[in-house]
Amino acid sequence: MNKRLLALLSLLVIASMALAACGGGAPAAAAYECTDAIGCVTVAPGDPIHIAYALTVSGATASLGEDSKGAIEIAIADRGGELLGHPIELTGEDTLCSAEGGQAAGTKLSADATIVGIIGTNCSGEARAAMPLISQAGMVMISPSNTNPDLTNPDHPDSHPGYFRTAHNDLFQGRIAAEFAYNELGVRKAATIHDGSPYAESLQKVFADVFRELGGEVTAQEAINVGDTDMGPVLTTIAAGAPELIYFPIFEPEGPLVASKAKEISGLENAILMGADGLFADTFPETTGSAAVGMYLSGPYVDVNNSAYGEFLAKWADQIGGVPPSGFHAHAYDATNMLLNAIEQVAVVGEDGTVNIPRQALRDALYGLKGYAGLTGNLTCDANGDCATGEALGVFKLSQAEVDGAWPPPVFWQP
């Protein structure tokens, strides 16, 4: 080999550890580049993956907010508090049950864009003022107990984008009160109260088409206020119209003073009361008394002997202490295990550990789950954000055990 060609390669070996030492040797890693239409969440290495919720969970109504929550809390421990290497962070709103807090709580959560997916909300009026905000932001909300219709009709303004929920339609609700209520009880005049509520209006409004297509007659829709205290004069025009069975489909406070007051009327003495989810709350039968005995309550079910019910009921009592105090936790179980699946599913894991989460992937990653096997049953999203099987409801009796304290009570009859 001649000298020219010695020191050329001489050259060559020293350019090449020259590149090398100025990181010139292998390609790096492409940086993830965001094309989702709707924005992607980066989560840092070491940085918690932050889902909220936005729950009922101080008032009268705070035991349908705990329920779900608790069964956030052990869908997240369930998995050692960790998703794809990262620390979940779970925070909150309370929504007290109501519009305003329903916007309150959107507005807040909206304007924080490491939040990932919300759980939530209970109430369906809530979801109405809060859905507009979260939609806009590009996020996820899974709803473990409301039920209007109008969250998931897509003609309608209350429709967003993004919304679902492991719930039952009222659809589907309204219509099994007034077929047991006609057909199992045998009940040919009936009546109804609702407190204005989006939830209310509508589930009593399809108990009464449907009651009627069945041959009943509905004697009076009735409306009270939330706050009211005096039932005595709705009563007392509902009286008028002779009804066997009265149906309310409202929330405490003014569930258990409707209750108590029926009882006090001319002409309702022996009326059949009944409520739906709304008052399915282990407070409901202790604060009314006497009243709540042979009370009928449409609302979920999950079956006892479904061994995965059981031994999340077994958590509950290890982690939380007691028993769930409502209905919907089996739901919000399932709803916080199908957001946490998507997110793995659409997640893009960088090798030194980043992760990056497509918003609109997200979205369709739930729209399109199909055959979720949950507590609640197997549970399949469709275009409008309806994933509730359907199997999940029931109807239940109450007895002087629940006003004693124990709870929940048996379930009566299935459909």
Second form
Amino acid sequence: MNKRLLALLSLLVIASMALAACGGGAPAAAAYECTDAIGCVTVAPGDPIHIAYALTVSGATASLGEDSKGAIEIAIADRGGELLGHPIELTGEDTLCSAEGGQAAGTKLSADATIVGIIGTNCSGEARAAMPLISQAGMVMISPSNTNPDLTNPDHPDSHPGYFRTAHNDLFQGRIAAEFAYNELGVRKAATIHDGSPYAESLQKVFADVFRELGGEVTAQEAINVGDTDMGPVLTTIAAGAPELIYFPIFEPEGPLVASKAKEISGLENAILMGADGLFADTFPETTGSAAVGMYLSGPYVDVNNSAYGEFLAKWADQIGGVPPSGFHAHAYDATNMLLNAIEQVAVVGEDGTVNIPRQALRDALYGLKGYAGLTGNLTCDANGDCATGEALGVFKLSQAEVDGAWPPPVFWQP
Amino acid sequence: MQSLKRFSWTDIFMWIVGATLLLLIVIGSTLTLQQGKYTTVQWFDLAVFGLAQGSVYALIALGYTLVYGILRMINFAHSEIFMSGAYLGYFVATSMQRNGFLQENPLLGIVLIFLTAMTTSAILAVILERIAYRPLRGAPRLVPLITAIGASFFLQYTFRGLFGTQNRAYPEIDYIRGAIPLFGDFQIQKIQLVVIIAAAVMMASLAFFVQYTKTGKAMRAVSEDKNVAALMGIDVDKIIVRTFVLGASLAGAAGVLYCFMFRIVTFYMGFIPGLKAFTAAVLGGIGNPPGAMLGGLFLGIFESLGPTLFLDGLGIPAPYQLKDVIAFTMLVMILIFRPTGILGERLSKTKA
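Coords for the form predicted together with the partner chain, given the form predicted on its own:
Below is the whole assembly, all chains and molecules, this chain first.
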């Protein structure tokens, strides 16, 4: 008897609580009804608008991640840390420049429904693993430094809705590198090395294809593993083809190892070394030492005489200190501003200050972005998510000054 | 033969696998050599690279094998002992580089780097033995193994916490840079010569030490039977500590040699060489010091020559990516035909 009474009582309590909840919730629902195809983010008054970063902020590629992260912080500080009357909250995940790191970061970020958009990732391999999850969760992600062509190739399984990038596509970077080698340096025989990462593999392939198209000969397309240290054997094999230039668009620490070893291999003493933006960091010439002198790197370039960029660098020196350690800070700054602008544009602000951000509308706003004047030029996003301008790319030549710690190197050639 | 009956299907299958691999190697090598794409000089260079890399593997492998011979335990923290020596050596090397000492007295400077590294490694190994392994002496065999893995992580992340995650580079020491011309087009890098000779000297002195000194004899006695050795008046604990010190100093020296070749130091740098050296120890026959040396050299040379020699002729693109596949396939092959390694295990009959 007693038990039944207890059950009845608890039922009553639950019912009354449910009723009370309905009663409280009704007015807010009336104020805004989310009709977006993939849902909305509702930010209650006083709550922060949550954006996240997914960058490689530790390990050998940390300078790439720190570079982007600093720029995001500056872009937020530019707005006084506020958007639509709400504070901006920035949290993040370390993506480690690996597929595993990207997968872990993607899983964690996509599970947090308060996140509106993500700035990241740095390495293309991370985006490949993280993007399916993030796209599924309805978020947008803008990458400051992914360059793998597949990520924005609509026919490729690696491209997902909600993905954008302000970095150049490697179809462009590889072509520029090949044209520079063939036309400017007059090289006719080249070899390439990649490390099996999606970034390096596709970049060297584009380079090799364009180089052949121009009439050059590609003597070898070799590969190493991430974590390898002894580059002697692979370079000896490459020396058999007597290339005049070796193109190795890989990362640290394998990049410095290839560069310093190449100078010791008989037959390669005079070969020109060329890397890409993955090695475009102040740590590269320092760890490589004298072998880096005379080496070329293709990488992101922003005109230092551009006054907005000068202001940005001043803010960096002021808020973070020193100079940006890698080359994608301007891209990250533009990416953050694009995201914040788009949020501002699509957000529906209620009378009490509640902000509703419809997710599909946010994506559409970014896909429709035209002529946004950023640090890297005028950005226009296409239907695949490519927003880069192509102006912001140059070839740099390293000298003893960079080995001694000067950064960034002077631009040597621009397309 | 009586044993013929005991052949199971698994044995036959393993033999078929082994034979297929052998056949592939022979075909691949013949095709590569027929192509004539590589000159003798290049083959020579590849072999020297392999020998230098293999010498470093061998030095690390000795530490695994010495400890295994006495305690029947894989000291997985050995790779971090290697890393710690290289890391501390880096600080000495860069400070000497900055004040110009290394340029003025290169030989003395290099000796100092070695001493620092070897001492660091040895001290760390003694502490490790005292704290992590000795209290577990009587425990089941899996317990010290797991402890060793834990110790390995502990050391790795201690270094990460102390010195950060970034790569650091050893200074370029002009004294050991450049090449020495041999005959014709043949030449050899000074650094490789230094590594090969230094490793050879250290291995020879170890062999002498184990064979002819009192401690060496005691070590062999302990590895054969701890209880009887104790009855004969040998202080088993002391001998075990000395074994750790010996193995760790070799690892510290290997760390410096490794960094002379590749220059880059990080907190996780020990993992891959450690794994390879462990492989080398198994390849040679674990518990057997000459086996570890042989296994290390074997592995180094296979890694260096293998991809070009075996795979290039088969038309496999970018064969160097498969370097580790070759190394571990070699291990499988050798263990199929000789389950106890090239020279066979040398272990005490009674277990610890």
